[in-house]
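Encoded as C-alpha cells, the following chain is the form predicted on its own, with no partner shown.
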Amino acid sequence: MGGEQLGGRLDHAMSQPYPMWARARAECPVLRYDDSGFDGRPSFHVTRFADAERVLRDWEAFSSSINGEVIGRYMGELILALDGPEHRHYRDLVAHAFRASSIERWERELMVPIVDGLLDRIAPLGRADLVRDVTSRYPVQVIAGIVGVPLDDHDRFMAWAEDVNSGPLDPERGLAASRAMRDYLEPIVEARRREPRGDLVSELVTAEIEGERLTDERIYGFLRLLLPAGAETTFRVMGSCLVALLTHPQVLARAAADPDVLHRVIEETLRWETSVTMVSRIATRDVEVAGCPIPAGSPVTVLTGSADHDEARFPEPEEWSLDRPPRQHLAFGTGPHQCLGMHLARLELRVGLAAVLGRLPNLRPDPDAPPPTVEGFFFRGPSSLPVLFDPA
C-alpha cells in the first residue's frame, strides 16, 4: 500500500500526531499528498525507521536542499540546505565552536549559574509551572549566552526564534522577525570581528579553514538557524522529560537521588517525544521508498517521530520506560546532516534536569491542574507544568 493517501488531507493543526502514524506504518509507510502546497507536486511522508534512516543517511539520492526553499526564506544561507563537499565545509568551519572545551566552560560559566538563578525565584515558593518559569528561559538564556549577547534580552530570542520558526506558516511575521535578528546581531558580529572575545559569535567570524573563511550570510543564516534550533527545542524536549519524571513518580525519586539515571531519562525520552517531529529532503532522481515510486522533485518528510515510535525498532513504542534497551534513536537526525548541537543540548538537559530534582524537593504535579501532556505535530512538547514542591 504504499504511496497510498491516508485519511485525505493532512491536517497541520491536530496535536496528537502518534495514532495517524502508527496506523501509516501498519498499512501505508509511505504516505503521497498531491495537496501539498510545493507547487502542485506532491509529497511523500516516510513513516518507518528503516526508511528513515536509509533517507538520512542517503544525500545524493535526497538532497537537503529544499530547506533554503521552505525556511532558508526566513533563516538566510543555511548549512541545512547544503550536500556533499559543500555542506563538509561549512560545517568543519563552525563545527570548531562546539568543541568539547568550550561546551564544559559552558557547562560551568552558563548552564548552572542561569539554571540556579532561574529555581531561587521558585524554590521558596513550593508551587510553580515548570515551563512558563523554568524550561521556556533556560535553554534561551544559555544560547544567548553562548553567542555573546545580553542575558537580559532572551525574551526578544525566544518571540524570533518561534516567529522565525513559524515562517513557512506565516510569512509576514517569519520575515519580520528574520529582518529583526539580523539588524540586532550585525553590530555585534562587527564588534566580534573587530575585537574576538571568547564566544560563539568570535569563533564564527574567526573560523578559518585553508584560507576560506564564512561569509557573513552564512554566519547570520548559522546565528538564525542556532536561536531556534539551540532554544525552542532543547526547552520542549526538557518539558517532555519532565512530564515522563512526573507521570512516573517512582523513577523521578530515583533520578532525584541518583543524577546518574538522567541520562537514560534523556534518551528515552528523546525517543519518546522528539521535540521535532519531521525533516525535510527533496529527491534528486526516480526513486522507490518501502515499494513507493518516487518522482524526481518531489518533497520528502522523513517523519523522525513516527521512526522512534516505529514497532519492529522499539517494542511497545508508546510507552516511556526508563529500562528500555538502549538504540539509536532519529531525535538528532542520522547521515552528514546530524545535529551538531547534540552533545551541548544534551549536556544542557542533564544540567537542568539535575539541578530541578536536586532544588524542588518532593516534586509533584499540581493536583488541580490538568494531567501533564506533551502536545503538537511540527513542534513537541508540553505548554505548562503546574507542579507542587517543598518550599526551600
Second form
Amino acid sequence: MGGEQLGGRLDHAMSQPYPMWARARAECPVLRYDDSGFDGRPSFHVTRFADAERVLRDWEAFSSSINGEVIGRYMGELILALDGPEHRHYRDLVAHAFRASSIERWERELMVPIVDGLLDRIAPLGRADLVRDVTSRYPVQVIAGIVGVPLDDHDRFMAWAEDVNSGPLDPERGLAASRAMRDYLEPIVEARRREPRGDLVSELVTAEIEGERLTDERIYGFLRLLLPAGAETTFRVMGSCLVALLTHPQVLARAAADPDVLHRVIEETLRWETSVTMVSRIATRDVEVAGCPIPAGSPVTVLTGSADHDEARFPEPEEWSLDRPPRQHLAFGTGPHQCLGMHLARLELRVGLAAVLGRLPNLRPDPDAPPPTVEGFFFRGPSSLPVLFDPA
Ligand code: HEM
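Taking the form predicted on its own as the starting point, write out the structure of the form predicted together with ligand HEM.
Once more the chain from above appears, this time first in line as the rest of the complex follows.
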C-alpha cells in the first residue's frame, strides 16, 4: 500500500472511526495498543456494549484516577478522577444542583432568552451556518449563565476554559488560565457564601452532608470542569441532531410540531452520534475483558460510541431510526460517574432544537454547500451546517 493511500485511510479512520470499530466488535472486541505513549504500558480499547457497561460499573477493577493524571493539575480536584466512597461523597454534595427539579428554572431564565437572541440575528437573513451562529454559542452561554458569569465576560471565560484544557500541551498557559479563572470566580463564590441566591454556585457553597462541605479546591475544580464537560459535549450533539433532521425532512416537519417526536430524535441521536466517543479508566489489578488479559496498571479506553453501535444490542446500528424500541445507551456513560449533567443536556437540546425548528420555517440544507456530515474521533459533531430557510 502506498504511503499516500495509507495516510488517506488513517485520516479517514480518525474522522470516521465507526467502520474500524465495527470490524473490532466482530473480530477482536478488545483492541490492544503496545505503543500508546503511556510509558511503555500497553493500552486497551473496549468496543462491545456488554463489556463497556461492565467496565464502567466496576470502579474497583477499573479506576477513574487516570483522568486526574493529565488534566487534574490544571483543573484542580476533579470529580471525574475519584473513585469509590470519596467520589460518592463529592458527587452527593454537587448532585443536588443538577436534579431535574433544580434545573427547570434555567429553561425560562437562560435557555429560551439565549437561543432566541441568537435566532433573532439570523431569522431575517434566510440563510445561516447553524454551527457558527447557533450551536457553538448556545450551550456555552447557558453554562456561563448558570455559573453566574455576566454576559459581557463570556468570551474571556471561554478562552480560559480552552487554555485550561490545553494545559497538558502548554503547561504555562494552562496554569496561568487556571489561576485567572480562580481569581475571576473568587468574588462570585464569596458573594454567594455571604448571600446565597439559590443558583448553582450558592448550591455548591452551602451544600452540606453530615456537617461536611465542599473544600475550595473542589468548588473551583468543579467550576473549571463545567464548561468543557457541559458545553463542548452538548453543542456537538445539538449539531448532530440537526444533521439527522436535515437529512430526514419528514421527521423534521413532525419534530417541529410534536415534542414527543423531538424527544425521540434527541435519544436516537445520542445513541447514533454521541459527542464524546470514549472515556478513560485504568486497571487496578490483572483482569480479563472478553477473554483478553489486561495487566494491572494498563490504561483502558471504553469506546462508548462503539458500544452504542453494537449490533447485538442495536440492530442496523449505523441507521438513524425513530422506529427502534427505546433501550438505554451509553452516551452519558453508566455506573458511578454517569453524566451529572444529563438532565440539563436533554433540556438544553429540547429547548434549543424546538426554537430552531419553530423560528426557521422551511429549514433545509444549503444545496450549494457540501452535505451535512458528522465527523471526529474523540469528539464528534458537524463542523458546519449551512442552511436556508424562509426569512422572518
Ligand atoms: C450531550 C451532552 C453530554 C454528553 C454526551 C456527556 C457525556 C458524559 C459522559 C460519557 C460522562 C462519564 C465520564 C466517565 O465515566 O468517565 C460524563 C460525566 C460528567 N458530565 Fe457529562 N455529558 C454531557 C453534558 C453535560 C452537561 C451539560 C454537564 C454539566 C453542566 C455535564 C457534566 C458532567 C460531569 C460533572 C460529569 C462527571 C460526573 C462524575 O464524575 O461523577 N455533562 N458526561
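For clarity, every value in this text was computed on a predicted model and none was experimentally measured. We call the rigid core the largest set of C-alpha positions that still match within 1.5 Å between the two forms. Positions refer to the first chain, counted from 1.
- Taking the rigid core as fixed, one finds a CA shift for Leu169 of 2 Å or more between these two forms.
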